[in-house]
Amino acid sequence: MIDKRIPTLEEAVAGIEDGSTILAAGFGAAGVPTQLIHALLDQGARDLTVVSNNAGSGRDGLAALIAAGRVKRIVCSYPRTSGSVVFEEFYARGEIELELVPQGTMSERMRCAAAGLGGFYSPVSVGTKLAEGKEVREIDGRIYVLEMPLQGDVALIHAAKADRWGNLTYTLSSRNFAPDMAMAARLTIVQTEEMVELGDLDPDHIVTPGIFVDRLVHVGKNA
């Protein structure tokens, strides 16, 4: 019987190693797997590379992980947003590295990793500092920059509903990067607001099939 449910957050993040690349879902405050991130903080893994849309806000979630000195490098689109005080403090002191990646490029880089592709050519960063050191090619008279796949060791995901097989649905913008991250990671861990029985999810509404999910923990709707 396939059952990917894990009883506790502590068990859900067990075994995450130092130096791992963590794909952390979220768009602003929407769809952030805060409980899993706090469990990772308690678990103790260090020297992490985190891939996320933002660099944390306030003092909890990803910001708390950065504040504890656990993140050596962050790959994100918007490091400076309202409330991103912790990242700014660490970056100003040279205590965290930053790779700035446009949202669409970040999503496509993860999709390439999921599909086993060797990268893709994009016109997005042509002529900017983001293109420095990257291969450039002219195709049909237009200049493109080669972007490489972005694979994670672990993905941390927040879902609205899940069944025990790991099939997932999301709510509105809480979906954000979660589907790509679930496919691009070697280990996908999900916190879900609601557990449902097999067959309760309309197959046409399942966004992330359970084949991409390894561990699942129920945290409730107030998570």
Contents of the next structure:
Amino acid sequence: MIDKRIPTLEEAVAGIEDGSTILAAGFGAAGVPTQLIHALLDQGARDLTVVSNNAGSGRDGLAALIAAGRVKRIVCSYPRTSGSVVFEEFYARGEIELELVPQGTMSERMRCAAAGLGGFYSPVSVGTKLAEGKEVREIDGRIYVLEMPLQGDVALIHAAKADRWGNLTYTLSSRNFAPDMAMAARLTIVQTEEMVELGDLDPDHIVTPGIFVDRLVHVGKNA
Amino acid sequence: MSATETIARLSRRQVAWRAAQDILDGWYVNLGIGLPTLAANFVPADREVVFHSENGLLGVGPYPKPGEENPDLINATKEFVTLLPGASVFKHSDSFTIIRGGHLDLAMLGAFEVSKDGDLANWTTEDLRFPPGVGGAMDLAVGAKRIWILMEHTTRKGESKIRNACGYPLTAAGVVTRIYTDLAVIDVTPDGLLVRDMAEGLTPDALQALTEAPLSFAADVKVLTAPAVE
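Show the form predicted in complex with its partner chain, please, because up to now only the form predicted on its own has appeared in this conversation.
Starting with the chain above, the whole complex follows.
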């Protein structure tokens, strides 16, 4: 029997090791796995590399993890958003490393890792500061840079609905990075608003198939 | 700049209106933050245009009414939005497949500077007080079929934003196809910058004096006009 449901957030994040690369879903405030991030805060893993489109806002979630000094490095396309005060303070003091990645390159690097590929040539960032040091190649007259796969040790995901096999659906723009991140980590942990019976999700409507999911925790709607 | 008072400069909203008149029926369009976003309000009613948002939406509609905001439905600027009938939602790598793969007819973006060769600088002014952010700027710049820039013609200090070479770090080289400013509509062509529209009260010499990069002028340069738009 396959049952990926875990009773508590504490058990859901058990075993995450120091130095892990964490893929944290969410774009703005939509689809952020806030409760899993708080559980990771309580769990205690340090020297983390966090991959997230934004670098946290306010004092909760990713901002709380940064404030606790647990994030060594962030891989991000747009760290500075309204309320990203904690990140900005740490960045100004040189207490967090930033790897700035064009937004589409970020998700494609994860998709690439998920698909078992060794990298890809992208026209994005050619001739800019963000391409410095990268291999350049001309293909059919166009210039590309080599981008490497971005594999996570752990993905933290917020879903709308899940069944015990880990099949997932999302709500509107809360989907964002979740499907790419769920595929790209060795351990994918999901918090879900709703837990449904096996068979209740229409196979045509499942966005993330359960094969990519390892642990599920039910957190309710106002997560 | 005593001549300024006689030039019929467009307001920011009028620049957005003017650019929106050139969006054709059936186009898929991404609008950048700020001035370009305003253009969505001014697309002629008889044209069906589908707006894309980087975070994974096609068919973005107007802002919701107060009280009807949905926290699961935001655009790339993180504003609450609505979806129109026919809209679709997809994962992030699909959204950038749309962008990078040349599937968008148009990306309308803001800029700090554009060069005579269509180089674009719109992602950082290298203000060291703040961490840099790039978002989807570089992806959009190389991906969409057309890159139209909406910006003021000059900086607040009166310096030309249309330059021989960009001073700020590049977003992408040779990608801009058209520039809409408060003073002119300019095509970036293989032969250089070609002025299509020019504000009333300007002469070619006067516009050139406000523009660092060399300009040439279409045989039938039109008057740059827009209605008073709210």
